[in-house]
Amino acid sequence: MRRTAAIVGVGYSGFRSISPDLSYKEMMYEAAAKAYEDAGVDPQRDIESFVSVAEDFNEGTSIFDEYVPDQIGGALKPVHTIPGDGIHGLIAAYMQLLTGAMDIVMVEAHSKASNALTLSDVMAYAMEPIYNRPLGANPHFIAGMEMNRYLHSTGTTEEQCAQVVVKNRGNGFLNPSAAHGARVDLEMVLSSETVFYPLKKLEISSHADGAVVMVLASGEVAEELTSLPIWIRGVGWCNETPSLETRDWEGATYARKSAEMAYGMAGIRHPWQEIDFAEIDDTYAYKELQHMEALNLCRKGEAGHLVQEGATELDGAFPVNPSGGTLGVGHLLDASGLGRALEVVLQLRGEAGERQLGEVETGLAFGWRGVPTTSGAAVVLSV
């Protein structure tokens, strides 16, 4: 029998546009805690293992494991550093755990945006090297190529990817941990200024810093920790190619594929109908629509219909990022993912506050680690 994993305790700090008065350590150290306390462990006495979520370049530092383990709690204990997006690391967690050489680890991801000053160059280090990053473009020309290319093939409007805009930021603005939440109308976003056509600012999730920890636990621990467990069902992952010349400009081929493993193990042939709801990425406001149909929960050309329609709002038939997602919320670097993640565990635990579901019990979280990649992951959490 294949063993059970679920998610036990969560913590979290910010989400902030800047934070001058905070270390990204500070921060690590009160999502941690609060983890810990709401899954009821000592790190030192129970966790035995610790997955932290980073990126050399963002942080600034080279080996940034070293400088992990003290204000996690995992001085003298296993601790590796995972240079994905957030859920890329809570799929780490998991999988330590199936193997059965741990009942207990715990995930921790952070965005200290703010602190770098040109994010933009960072970006364009990850293009391809040999004929892409030459070009000397500003990364996001990609995102403006792509959503081109996507209304053109799927028939969506700019007007339908400006109402993800109206609905994330107001949902940001029922949530008292979101960084740019907003009460913005249609013409607001349309009449924002093109920066990467047909892209608009607006359009652009803005940074923020926080830090997110999850406790995960084996299913016998799980249920002895806690009356209420985030149950794992299914995860998946996938990495297309980075270059521009092969990539599927149109498809997210990578939240596809994700979906796909992530669906087969938890045994979903039918997300639109047995999923109540998803956190999925939303950097640029069409990626939202692009995703929904690459996760297969609608189908192609039917996302910009469905938002247009209210399909997709907090009292909607599927309510897509209840959380306000990043443009609500803010982009939190390689902590996205694991943003996402953590709405649904608050929306499964009834713990969402004004911008609470119904009754919900199975969530979709996606997250992508962002332009210029093509590298995405999936989960699906039930109670």
Contents of the next structure:
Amino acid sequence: MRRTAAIVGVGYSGFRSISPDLSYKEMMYEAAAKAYEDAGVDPQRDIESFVSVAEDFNEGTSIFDEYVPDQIGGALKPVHTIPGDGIHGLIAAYMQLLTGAMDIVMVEAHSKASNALTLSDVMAYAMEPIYNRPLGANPHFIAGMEMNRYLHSTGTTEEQCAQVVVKNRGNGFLNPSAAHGARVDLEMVLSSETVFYPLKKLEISSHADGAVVMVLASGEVAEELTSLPIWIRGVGWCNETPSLETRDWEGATYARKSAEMAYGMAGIRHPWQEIDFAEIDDTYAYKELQHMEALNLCRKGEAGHLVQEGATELDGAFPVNPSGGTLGVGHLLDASGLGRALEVVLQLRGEAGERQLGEVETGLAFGWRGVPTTSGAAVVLSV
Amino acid sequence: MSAKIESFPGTPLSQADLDAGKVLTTYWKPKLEYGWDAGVAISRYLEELKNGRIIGIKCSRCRRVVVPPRVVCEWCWEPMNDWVYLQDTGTVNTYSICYIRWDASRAKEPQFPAVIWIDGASNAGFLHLLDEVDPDDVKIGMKVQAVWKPAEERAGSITDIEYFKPL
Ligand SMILES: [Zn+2]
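Can you give me the structure for the form predicted in complex with its partner chain, which would complement the form predicted on its own we have just seen?
What follows is the whole complex; the chain from before opens it.
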């Protein structure tokens, strides 16, 4: 029988458009100190392994893992860094617990997006260098192309996509740690500049700085540490082929496969019935709808209607991105997915303040690595 | 064994072939700029360098005094905010002598990067450069002192100390 594991502590610093008062190390320290306090653990005495998530180009430092241990209490301990989404890091930590070799493991991810002064260039360097990059187009066009195909194949409307922005930035308004919460109306979104047809300016999330840390523990240890462990019921992750020339432009296959794996592990057959809410990547507004369908939270072409009818609002039948999502909280680079998982934990613990959902027992978090990738990771969490 | 083989199978590739564009290569020059926020601990450290002073920080649990300062002791996970001014003298822990520069050009004068344990700090101090010393005379354990830039040229940077010289 598979070992069980739970999230027993969370901490975060941020999220803010800029953070000139703190170094990235101090931001990581703040998040880690809060998470350890929350879990009631001492990193040096109790935590057996440390997983961090970082991308050298985002940090401006090669072999970034070298600069990780001190501020998370991991000096002289097993530490490693992976490039990926924060949920990939969460899964890496979880797998260490599943081996039986570890009982308490932590995961950290952060964003100092404000310090990467040529972030749009860094994004462009994710493009295939020989036959894609020389064309010189801003890589957001990939989202424009995908949105175009998604609308074409599902009948989803531009208004429905814009409604995601209204909802998520509105939810962010109720979240004190969201950097980009705002009351915007449909007209403001629809009349904002079309920057990568059919994608509009307000449909693209803005970056934020911040750090997220979680402490994970194996089943029995988790129950000793807290009266409210948040159980990891299923994880899944998937990369499609990177090729822009041949990929699936309609259905976010990476999300579908990630979810199938996670649901299979969690024993979930009817996700829209067995899951109460979701925090899923909305780096671009249409992505929330496309991801909802790929994650089997509704049928193909249905997500747009659900958002329009208010079904994914805080008081709707299936709330999506109660935190405000990436549009409301801010895009946290490699920490974005962990930010989604953080909200699932807070909601399940009943600690989400003004945006708290009633009676939630199971939530889904899904992260995507952004353009041009087809890289996603999902986790199903339950009280 | 290969010395006995006079001709290898396959088509050899020469520099001339590369120069003539017979091998296709795509070039890209990255544009990368970063502005790192120094944060609480390092901002104070840099500010004090600008003042011509070295400041460290003391851990209340293990009593180590470390420089550069940090907000948490990495050995005992104790928050630190007990600031301590330190001497600008210290001892060479280890060093190397570089005859090749950062850009791989040959150095006319060798560089002496060294780890200097500052007096009053607990086996901590600077990674900095030594100067006013001959390669034959550099020794592990030698006493050194900071040579500061003139006050009006100091900018709140590690290079506000130009180098360390033998005492
Ligand atoms: Zn200490």
